[in-house]
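One chain comes next, on its own, written out as structure tokens in the form predicted on its own.
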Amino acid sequence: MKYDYLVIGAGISGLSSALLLARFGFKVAVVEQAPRPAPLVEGFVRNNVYFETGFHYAGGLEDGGVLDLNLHLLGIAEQLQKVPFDPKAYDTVVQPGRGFNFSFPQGYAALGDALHERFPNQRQALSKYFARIQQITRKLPYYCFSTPGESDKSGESSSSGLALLHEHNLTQVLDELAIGGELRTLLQIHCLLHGSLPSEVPFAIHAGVVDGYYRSAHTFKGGGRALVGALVTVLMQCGVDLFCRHRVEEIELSAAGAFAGVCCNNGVKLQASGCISTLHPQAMLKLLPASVFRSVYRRRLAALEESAGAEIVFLRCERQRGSTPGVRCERQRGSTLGVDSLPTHNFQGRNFFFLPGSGKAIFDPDLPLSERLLYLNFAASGGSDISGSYWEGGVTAILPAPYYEPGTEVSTTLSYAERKEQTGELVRKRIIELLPELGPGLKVECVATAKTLQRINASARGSLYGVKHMVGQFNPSAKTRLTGFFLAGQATAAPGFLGAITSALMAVGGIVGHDRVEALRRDVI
């Protein structure tokens, strides 16, 4: 059968792409090569506890915030039940020796105040902090949804929205604001959720990251599992092929140069007018004639950095006989939370950020594994399988490493097995010394390092979100110079769940216009 168009990757900038263009009207196949699609974001159970991978919160979820309505443009929004997370204390960062601890309210004005109460000398920076942050997101791509009867400013948007993208850094706009000592430090921190150091990332890029946070955290009944099952429920619904286990290894063209097709490992060839590639772009490379793209952007495709390096640790919590499910955050001796810190409180719907100690870097992936910054998630929820067997809800701690350079593995007695399973007690250890409230049921499943990274993000460095976003690096734009032949994924708009949407978005508007896409927009408002 020949299709409108093929989408390669079955990841959320995929499905999005897919069910967008079928919206259109198009005839759409998606072709992913593992054996289920967006396998690094529906997580997995293991020992009856399910884990997250790929996604552990989302901001922008609130009534009528960016992603619930993106939600509802997939048309996915009525399959989904938001699960909020704590609205006093979604992220809260500690460093521990010092007695330094901040949690963040959802919602500006709740977290203004709080910052305003702890940091009453900037209040005028900060102000001046989110100020920028809201002006800058009403500039950026498919980020605001416009409403009936307003001009369309799409294009407009779309070409300065992306000339901010080589402007500013966040250190530049923190410093310019005088923003320093702790209260710089909580405004860096959510750098960790895109990858780029504050030096490097665009201010641009980061207020599209920590604005959704700021205004709401969320995650669904169900996790990623939920996400992607309501993705491809309605791609199903929409007429859209789904062909998994067919990993492409060739994109065909016709002889007029255009796209034409692609030809699978297993001998399938699927032919098509179109086609939108949600690879990473070194990988999109390969599948392709060198001579389809000039010299200079095979090369800049080629030298594009990546975000940070992770080493992840996958926990359980058993229960002892006779506990009540989930963990109390109380006050006991030896807890790294102060007793001004929060109220008696589970741990499910809330995020730590354990800093290292005074005077060494944030973000510094060559720390001892004792120091490092150390991201612990409790948004993995129970739930149940088609065969009706229930799970418990895991722990997910990530912790920056160094890049995955193959071939340079240090020579040790000990096995690459032996290595991880070392990692995961160390990191376990650590766990239960800053929060003792888990207490000694706190057991390791699994452990994943950057060299994991590598293998399964298809990441050549092994890195945590793909391609880096940083000034004065050009990130491939949606549309290539093979006819036919579109870009999407975190790499060509922003990291995320939502920076997926977008470069869907991105990707149609190129194909349909983006006149089209934002009148589809508009009707969802």
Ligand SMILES: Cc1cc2nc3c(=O)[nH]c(=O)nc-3n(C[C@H](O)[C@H](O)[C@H](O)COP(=O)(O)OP(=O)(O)OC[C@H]3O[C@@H](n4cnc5c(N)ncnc54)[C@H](O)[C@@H]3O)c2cc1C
Given for the second form:
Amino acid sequence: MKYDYLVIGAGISGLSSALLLARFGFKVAVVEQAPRPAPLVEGFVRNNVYFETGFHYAGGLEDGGVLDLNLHLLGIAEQLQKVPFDPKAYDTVVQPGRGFNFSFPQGYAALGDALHERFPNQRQALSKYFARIQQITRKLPYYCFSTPGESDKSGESSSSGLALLHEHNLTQVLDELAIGGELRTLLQIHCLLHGSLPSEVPFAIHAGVVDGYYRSAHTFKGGGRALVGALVTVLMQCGVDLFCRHRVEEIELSAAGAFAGVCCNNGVKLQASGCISTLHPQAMLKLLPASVFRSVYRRRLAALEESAGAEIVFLRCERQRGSTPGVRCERQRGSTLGVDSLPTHNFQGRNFFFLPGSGKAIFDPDLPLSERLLYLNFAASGGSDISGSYWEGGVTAILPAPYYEPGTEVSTTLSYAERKEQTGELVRKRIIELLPELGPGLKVECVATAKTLQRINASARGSLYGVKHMVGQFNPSAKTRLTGFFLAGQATAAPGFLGAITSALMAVGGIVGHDRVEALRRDVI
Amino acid sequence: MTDAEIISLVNDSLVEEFELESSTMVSEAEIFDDLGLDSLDIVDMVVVLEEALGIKIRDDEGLREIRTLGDIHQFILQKKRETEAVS
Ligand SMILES: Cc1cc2nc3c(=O)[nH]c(=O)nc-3n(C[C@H](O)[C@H](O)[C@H](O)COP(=O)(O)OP(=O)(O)OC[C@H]3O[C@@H](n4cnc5c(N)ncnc54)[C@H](O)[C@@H]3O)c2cc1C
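I've shown you the form predicted on its own. Could you give me the structure of the form predicted in complex with the ligand?
Following is the full complex, with the preceding chain placed first.
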């Protein structure tokens, strides 16, 4: 069977790319090494508790918001039920030592009011800051639906967005506006969502991430797993073939030196006239003969720095024996089933960012676990599988962590498993101290380290989001020198759900022409 | 660095990184037609020149106007002057 296009990797970028290609009438197959599609975002269920892995919340999902329109564009909006986060406090930033505490309400207006009230002296600077975010996002490719981005989408002329992406980092913009102190901390906190430091991240990329969240914060009923389910359902309806447990080991070229197909670890060969690779750029390089790209391009990709490393602790709340038995509660969101309430239920729809003590760098991965930035997310209860069984929502704790340096394992007296257990325990105790309401029923389910992320993200050093987006670092664009071969994925456009979809639009635009993709976007509005 | 030194540094870096023939490196050479670079090489060229000359290139407009090797030289000399003026 010969396809028009193969997509390598069934993450959000790959599934979105395949859907768009199918929309343009191509015969498409997606090739994924894992047993199931989108292993990064589909979460996992243990003992009837659902844990989110790579999708905790998304911005811009309000009706008519950028992500909402993208769901319509992909044709998956109907399959998903949006669940709003707490309108008054979707993200709460706490610095325990200093009693500092601020909750982000949803929407620019409410956020502006809350920040003005707290920081009356920085009123003007803040208005200018918000204006700059909205201004620069209008220039981002495939961001606004009403005005096509001004910058070159494909990177074909490739001076693309040098000024847009490499002019200013976030720190420079905050300095320019003389925004300091706690307000500065609050405006930097979402750097965790892209994994670049404020002094590194292109202001345009940061703006493209936070703009959505400043407008609204949602998840889906059933979380990341439901999102993957929706993408796969529509993909099947579009006649796209999905090959899981097929790891691409080699890309084959035609006699003329164009893309011709892939060879998988199980011996299967698939042929096509073109391809979108959504892999980590360094993993992609390994699939091709060195002669395909100029050495200067290969070296550029090989030298790309990684986004932040992290440790992730998954926890669940157990019912305590002897605690107020059988309190049936009116459930705020999620399933209509009456279930005993758990302390975690009060926190669903809210995230917490616990900051290190004052004077410490917010994202410092080398602080002891007791002091490091700690992000907490509470997955909504009430997701279910096809059998209809009810899932409780688990707790995810994410902390920046040093990279995993292959080959430089420090030999300690503790084994890897013991160290993971220790991390889990320390983080659990810290959470209970910070949120005593969660009580002793909070138990560690498992721990993911930079080493886990190394495997999941194919990132050599175990980063959260693969390649970092950084001023002065030139990530690859969609188009490559190899005929028929395009790149998408979090390295090309931006990390996150929206970044992944944007990368797919850029790659598919490179294939069919950006005018045709723009026309599709116009149809949505 | 004199202008002549800068120009020869630009040429040497491009010859080495893009595997070009030294003999083709004349100012009138069209970068796409004569040197065989294409639009996909521009970002790599930026990286190479930034490293070789210790400058920052953030000028989409200026880059877009480049047609010949001579244009690259003028562009870089200009950047170099701007950088020195700032520091
Ligand atoms: C802990 C964590 C929390 C996050 N939280 C959020 C959040 O709340 N909101 C949000 O918007 N984003 C979040 N993200 C980011 C988001 O999950 C990612 O940016 C996005 O899913 C990346 O999608 P992708 O398709 O580009 O990459 P991937 O999902 O990594 O896709 C690449 C795929 O290729 C497969 N593959 C690799 N090599 C091969 C091969 N040789 N052959 C075949 N297949 C191969 C991989 O198995 C993988 O499925 C989070 C990420 C992490 C790690």
